[in-house]
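What follows is a single chain, given as structure tokens, in the form predicted on its own.
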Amino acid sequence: MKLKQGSFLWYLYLDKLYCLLSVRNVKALVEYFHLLDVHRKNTLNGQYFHVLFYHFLHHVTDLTRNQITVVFHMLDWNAAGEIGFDQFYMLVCILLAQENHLEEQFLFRHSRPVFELLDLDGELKIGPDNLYMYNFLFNIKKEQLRDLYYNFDITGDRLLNYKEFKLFTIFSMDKYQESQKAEKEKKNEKALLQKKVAQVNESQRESLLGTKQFESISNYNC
């Protein structure tokens, strides 16, 4: 999933540590939500709400029609035909987290609300089908999905309760931080190597310049 450049969400900033919007951005998002709330009921609802929701996500993302429908049913889990600001805010944060490659960080910081979103049946457990269905939002790789139920399904019922899901988010966050650390060390090594190469080149240049000056003086004395 990608945000469309120049759309409203493109200009919002998601804090990389807590995966939340700043107060200023939240105020802007509230105003945007009120523009979509044509009935002034502090919810997105009405006869043409599905059409409005589709055009909103189609305008700001590259999600397909089927994916947008899946997102709508995830947010409107009680089939009330409406979405409040809290749900809208969560959706925006999910989209921004994926755009900024902060999926692991987001799942770790907001494991409870994400678990509740994925728990469509209200049974306090989520199955592999749920995660697979919404994988385009959280970018969980296939091997991660497989390992998720193999390593964290402690009860062995092929379902994850919240504690098991939380363990998965902690494990994913640890792996993410390790990869970030390794990438940072790799960049530092590359920068150090480039610095050394530049120093050697500068030293060679100065040496060559000194040799030419010596030859010039020698020729002049002759």
Given for the second form:
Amino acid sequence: MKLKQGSFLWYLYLDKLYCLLSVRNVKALVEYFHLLDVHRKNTLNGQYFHVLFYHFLHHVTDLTRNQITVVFHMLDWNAAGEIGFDQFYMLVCILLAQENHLEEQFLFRHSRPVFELLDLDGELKIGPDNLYMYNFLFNIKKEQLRDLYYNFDITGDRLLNYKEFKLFTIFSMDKYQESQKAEKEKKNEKALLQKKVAQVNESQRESLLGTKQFESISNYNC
Amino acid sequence: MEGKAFKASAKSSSHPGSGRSSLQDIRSMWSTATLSQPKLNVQLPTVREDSELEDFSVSGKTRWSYDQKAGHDAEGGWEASDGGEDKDRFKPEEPELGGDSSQGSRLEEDASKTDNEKSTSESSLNISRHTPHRAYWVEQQNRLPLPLTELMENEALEILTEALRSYQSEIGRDHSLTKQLQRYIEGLKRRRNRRLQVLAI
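Okay, that's the form predicted on its own, but what's the structure of the form predicted in complex with the partner chain?
Shown next: the complete complex, the earlier chain at its head.
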């Protein structure tokens, strides 16, 4: 999923630690939501063809019609057929987390609300199909899903309860931080190497200049 | 931080969303009202707030940036540079300082007087530099920046125009919801045109 460059959401920014919008951003988002709330119901209507919501997502993202329908059903947690500002805010945070590659952090920080979103049936457990249905939002790959259920399904019922899901988010967060650290070290090493090469080149150049000068002086003396 | 920012706006308008009265207050601030105040504690609007919070910076892709720290640093920088200039102005007193103790107390009084004069001159310099900026930032407390509002409205118009086509095809042109949406879109377009005309002037 990608946000359309230059769209309003594209300019918003999540706090990298808490993966939430600042008050000022929320204020702007409220104004935006009210602009789209044509019928003055403090909601984006859904109904059976979820028009406003669909056109909004279609305009600002590259999600397909089916994916937008899936998102709508996920967010319409009270089955009202409409999306209120709370759900809209949640959606924007999820979209921004994906856009800014903060999925692991977002899942870690907001594991409870995400779990409740994914738990469509209200059974307090998530099956692999549920998770896979939303992988375009949370960027969970198939291999990861397989590992997830293999490593974290402690109860062995092939479903994840909240504690197991939370463990998974902690594990992915650790893995993400390690990969970030490794990447940073790699960059530092590269920069150091480049610096050393530049220094060596500089010293070689100086020594060459030195010998040329010596030669010219000795030629002059002769 | 946000509280102080909203306090400043509360001073300028009696109640939030007040139309003309807030505009008039802001205009008066643009003129002379602030000159009487000795020191300005202006809270600039923040999108970039703190290192713990989000980072919002101007880049080539023009993300919005109102940097409070930068503003404060700038103010500090202005104050520091003004302080330096003013110190130079008041420096002639120093060569007259002697080792005489009887002059010591008088000199201390003079020093304190010069300090006071220095602070008022510093503040007046700061006021003259801050006045236009202060009014601008206070105005921004109640409103979103104009470019952002414009972007939001344009985008909303595009989305709603597409939605109108769906409404017309799905539920018909005569349906109340379709007509409501149509009226809303026309209202948005009128508002946008009015704003463009004002900008053109």
